[in-house]
Structure formats: C-alpha cells, structure tokens
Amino acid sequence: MHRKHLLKKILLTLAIIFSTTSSFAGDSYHFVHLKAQNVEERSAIANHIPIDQIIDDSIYSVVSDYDYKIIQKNFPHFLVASHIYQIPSATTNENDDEFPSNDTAYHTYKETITELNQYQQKYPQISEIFSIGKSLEGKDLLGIHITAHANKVALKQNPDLFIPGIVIVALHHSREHLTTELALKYVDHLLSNYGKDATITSLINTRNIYIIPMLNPDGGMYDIKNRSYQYWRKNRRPNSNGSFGVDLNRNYGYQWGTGGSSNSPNSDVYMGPTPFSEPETIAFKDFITATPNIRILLTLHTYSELILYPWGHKYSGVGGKDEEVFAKMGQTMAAWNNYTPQRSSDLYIASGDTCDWAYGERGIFCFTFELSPKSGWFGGGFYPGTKAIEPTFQANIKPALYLIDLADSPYRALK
C-alpha cells in the first residue's frame, strides 16, 4: 500500500478508536507524525515535546494542545500529519478511580496497596512492605522488600551489612500502567516460587530486592478519571501559571536541564522549577541514598520495546569498562525479550532522567525497559489492553532475574 494511503488509513483508525473511548468533553490532544533525519533533529524536538516512538526517520507522539502549538511554531517543516481528538474531563471524586471496563485487570492505586499487603501477609518471612515517602497528594509511595528472613534479621542487627541489592521502579509516567502490572507480576513470581525454584530461592537468599510498583500514583489515578484514559504524563503539581504537572523523569538532579526537557510548565516534558522539586523524586532519591547496597536499578516505562542505558544527557557513552558492561548486559537481555538495546542518547538527548542520576551520582548500573507494544499505531501504544500483561511478563522475567543475579557485581557480565 502506498505510504500516503497507509497514513490516511491509520489516522482514520485512530479517529474511530478515540471516538469510542472519549466523551469529547475534555482537553484536546494530538497524535502527531513528524520527520527527523538524525538524532540532532530528534533532540531539538525533544527539548519541547515527549517522543513516544521512533521508526527510521519518523517520530510518533501524543501531545497536548500546548505542545502541538510549539510544533506548529518551531517545527512546521517536520510535521507530516496530525489527528486531533478530545480527552474526557477528569473529576476530583476519589471513588471514580477505576480503569475503563475492558482494562479492569489493571491495578488502581488502592488495589496495588491491597495486593502488596496480601503478599506480605502470605509470605511474611521473605517480604516486607516499606514506604519511601508520600506523593504530592499525600499517597504513600509503597514498595515491597523481598529477601530471606535470615537477611532481614542480620540487617536489623547490623544495618551496614552488605547484601547485594536491586531496585525495580514503575510508573514514573502516569499513562504507563503496564509498568505497574509488570512490577506486580515480578513480585508474585518471586514470592510464589521461593522454595520451589532453585534459582529464585538462591536469589532471594542472597539478594535484597526492592520493588516499587507506582512512583506516580497521583498522575496514574488522574489518568483514569471517569473510567476513560486521559493521556496524562506528569505528576499533579499545581504550577504557578495555572497548569499542572512536572515530568518526574526530567526532574532528577544529575545534568538537570541540559537538554531534552522544557522549562515551560505547560510542556509534557517540564523539568520542574529546580532539580528534585517533586516529593516523588525526592523520596526516590532519599531511598536510594539511604540504601547503599543497591548496585542495579531497573526503571520500567512504555512503550517501544527498548533496553536503554546511560548516557541520556549527552551523545557519548559512559566509557571504559562500564560501557562494556552496559552493552553486554543489554545485548544479553535483548536475546531473551527481543527488545533493542542501546544508549539512551542514540534516540535523542534527554536530561534529568532516573538512570543518568543513578549512574552519574551513585554509580548504580541502571537500565530502562521501554515495554511492549513495539508500535503505537495498531499495537495499542500506552494502552495495549489486558492482553499485553502476560506476554510482557513472559518476555521480561529472564532479564529481571539476570539483573537480580548480577546485583552482587555487574562486572560478572563480561566473564
């Protein structure tokens, strides 16, 4: 099919999808297709808008009215096509927090907390809920610590005892609900197989595993108000100009504001007024800083099926042996999940993100998984449905176990 006709067919399909999921009562959003010939052009665009997917020289993104006007003003020569659609108005009724009827298998904040409590009750010897702080709206930012009972006892007796650690964190961005589901599937798989699977039993006996399924619960629950997806990305910070939200994955302090983020509060890649201006990023930073045994960090995002590693803020890599480790680990995991492993900045420059901070400030080997689907066209993009949960877990359980195993020394990846 001719590319022009294919594009028209895709936009028509999107129009049908959005008309059946929207009440046409809220803000306008735009599904945009831009052309960029190289990483420098993509980086120029990333200074203003989020880039959701890259295929060859094409960029596909969902952007707000504000970001769309920025494209029209600064990058009209890059804009190939766009489709406008409406997002349902969000209410402030806490009781309205529920996913659309087809996606109720996904976990709300309350359901996530309930599930974590049930795991702790069922596996009290090897699991313990912890809080890293509270969100802007006062929600507990909870995680679950998985390790052998003997380790917990030893750590209480000697907090300085080194037991290798890994942290897995999900839902920096509100609309990336599949990340929470994968985090919870990891929890279930680890706990339910302890004492049954030799590999998992050994890992839990020798590692500290911290899993935080929902770092941005305020934004995550706002994204499903009225049981309709809002395409919300940021947290729910009331900004000084009347807009809302800071992009938490542009708010970390290492090389903050040096490219690939915006200083406009209206932008979906707004970096915040200062580094670590948000309670969510402060809480995560403080948790990492107070947990020196962590050697590996996995942050879950959607979508595009990528394995990303530093740097994000500049085109060059981290260099030396560490770069070899990142590349080798990425290639090894890609053989299992069929994702594309690469340096983050090979896509475009983005500063203030989790992995650059974790590695640049703390020396932690940090990876970002951009989960399924591969495509935002017909694959479902940020909202791939319940059918995506199990296949995404199956594709990514081996990579997760591999990272847990290497938490004692990532350099073993080169042996």
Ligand code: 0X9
Second form
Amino acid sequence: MHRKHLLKKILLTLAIIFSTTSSFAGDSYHFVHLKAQNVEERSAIANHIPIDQIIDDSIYSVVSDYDYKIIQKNFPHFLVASHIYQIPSATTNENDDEFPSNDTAYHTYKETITELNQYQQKYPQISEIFSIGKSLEGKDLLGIHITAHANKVALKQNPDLFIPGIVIVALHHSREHLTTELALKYVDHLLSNYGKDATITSLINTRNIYIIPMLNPDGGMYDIKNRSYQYWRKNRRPNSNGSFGVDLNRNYGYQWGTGGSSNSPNSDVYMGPTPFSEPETIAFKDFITATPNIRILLTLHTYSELILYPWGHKYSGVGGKDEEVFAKMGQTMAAWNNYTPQRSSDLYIASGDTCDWAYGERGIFCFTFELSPKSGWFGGGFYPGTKAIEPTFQANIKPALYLIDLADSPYRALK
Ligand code: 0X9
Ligand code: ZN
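Since we've got the form predicted on its own here, give me the form predicted together with this ligand too.
Let's see the whole complex now, leading with the same chain.
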C-alpha cells in the first residue's frame, strides 16, 4: 500500500476507535499487534488468547482487558503495538435486540427463526425445521433440514437407509455474525433453486442437508447489546469465578485441553471445566451422533479467508488417504473462493475444536472456513458490514455445492 495512503488509513482507524469511546464506557478491548517468528511461538500465544489474523511474522488480535494483561505479563517481547477500545455502554433506551444501525441487514436470533419458519412454510416439500436442543439461556438451537419429501418418507420407513448427509453450522463465536448470514444465504439459494437448477434439484433429491445458522445465539445477541458491538467471542456461561463464557471451539471432547486453550475462565479461549460442559456443544455432538449419515461438516467462522482442516491439536496431518482427501478438497474449494487452504495447526495449535472432534471421533470430513475479510484492522475484521454479505455468498456457493455433492463418498474427491 502507498505510504501516504497507509498513514491516512491508520489515522482514520484511530479516529474511529477514539470517536466511539463513550464517557459511560463499558468493557475495554485492545487491538494488539504481536510478532511471532514461527508456529511454535504462535502456539505459545494461542494458549492464552485468540489469534485473529496472521500475516508473515505478525499476529493481529482483539483481546479483553484480562487477556491483554496476560500478554503484557507473559509476552511483552512479542508485543509491537496496541490500541485500547472502550465499548460504549447504553446511552439510550434503544431495543438491544437489534444490530447497530448500519448493519440491520444482519439477522438477530428472532429474525433468524422467523426466516427459517418462512422457508419451511414456503417450501414444505423440501424443508423442515429441527431443534438440536437449547442454549444455556434457553433459546432453541434451530436448524433446517433440506431434502426431498420422498427421502423423509423413506427414512421414516427405514431409518437405516443411507441418504448421505452434510451439516453446515455457523456462529460458534458470537462476534462472527457474517457466518449466520452465509448460512441463511445457503438456505435461500438451495430452496429457491429446487426444480429450477438441475444440480441443486439433484442434490436435494439425493442428500440430507442440515443447516444450523446460530449455534451460539446467547453470545451472538449479547454481542449486539445496546446496538453496539461488544467484541464477544464465547457463550454466556456464568463461570464459577464471576466471569462469563466458555469458548465453544475449545470445548469439544477430542484431545480436549491439550494445547491452544486456557483453563482460566476469564480467558477468551477458556476450554470450560470439562469437555462438552456446554449445552451448545452437547446439543451439536448429540445431533451428529444421532445422525450417522453425516459424512461432511462445514463449520463457519470469521475472519482471514482460510480453509482449515485437521489436525488442530497437533502439528501432524491425519495421515493416509484421508489426508490426501482433505488436501485435495481444500485445494479444489480454494480455487473457487480464493481462500488459503491449510491444516489448522499450521496456524497455531488449538485443541477442543469442532473439526478435531468430528473427524477424530466420528471420521467426518470436517472443514473450518474463516470467511472474509482477509484483513482485520483495515478490512473490517469481525464487523465487515452489510457489504460483505453478498460477495461472501458468491465466493462460497460453489464450495458448498461441492461439499454437498461429496457427502456420499468424500473419497471421490481424489478421482
Ligand atoms: O481459533 C479458532 O477457534 C478458529 N479461529 S477464530 O478466529 N474464528 O477463532 C480457528 C480454529 C482452527 N483450529 C485450530 N487452529 N486448531
Ligand atoms: Zn471463530
């Protein structure tokens, strides 16, 4: 980037950060820039804080006060720069169950449920809402099952019938709202093209497609509290020490707590007191376990534009043919969305994530997409605005159709 232009952007960003500082401030967050030379150094950092973006030897993250103190204490030599951001507290009586005014195109929990209901009403022959359980605060964890009616009838008669399944799940992390939007766009595109587009018609006729747009609705709605973004990541579990939240993507029970997560409840990468301590991860695990036809899982996160696959808890790959399948599928999808395909642990070690459990325990070919933007501080990071929704869908529809297609046998990817 041109130097002058870069300087202008930095000043603008700082102006935004400081102009949004309220005199009735709530929590503060810190935008941090760290330097780490290699994956081992990054993994050491990942034991304490989330790593949002890696560019060469730089790490960019937004961290809570608590996590910032941990960095200052443990990694002062890695810290290059930081900016404090004060989250504005409520100053009006505005309805807090709504996105900030520029982003009302994003769906709240209620709007998501309404949307799913409307789809079910409009397309009763090929869609059905299902619930996998309840969130900690008691919200229904809803999904939509897309398949031809004939499949549902056949499955009822013979539950052992193999109709290949895929699940797409969004919003493990509260602030990653773009993932819910992509999930809803997928639903709309699939349903509205049935009987019109030959590929989609055939996929709906031959697959069980499960889409769960909000696995962490408590966190997602907390993140838009007072109609200003809270930079919230975890669920809303009241922890024993008075802090809140477990990182749902560190709470799965495969090699849980073996690196890249924290046992401190205050941490933004808190693993929880035990594996599967949270209603949201339990519900998702139980749903997968009860749906053995699922061969492929896509879990949506933001940001950085990456396609990730196991392992996440150790540096090696899964080995054998499966490793080839993961790599080939990753490369194929990357050609469409222009994201970077890689093993999760090439970024940093993290244990207890969805994909390590899904593959390690259930043999499911599981991918994590880190959606747009590519860049944090200057690209919008977790809050890229309404303008990011449509391009993110356009970039990721082909990868989704490819995954749905391969759900009968992911090994076909190698043919
Ligand atoms: O750290 C995470 O949970 C994911 N990134 S995010 O910025 N959305 O929080 C990535 C998980 C990838 N898994 C491993 N690196 N093990
Ligand atoms: Zn995430």
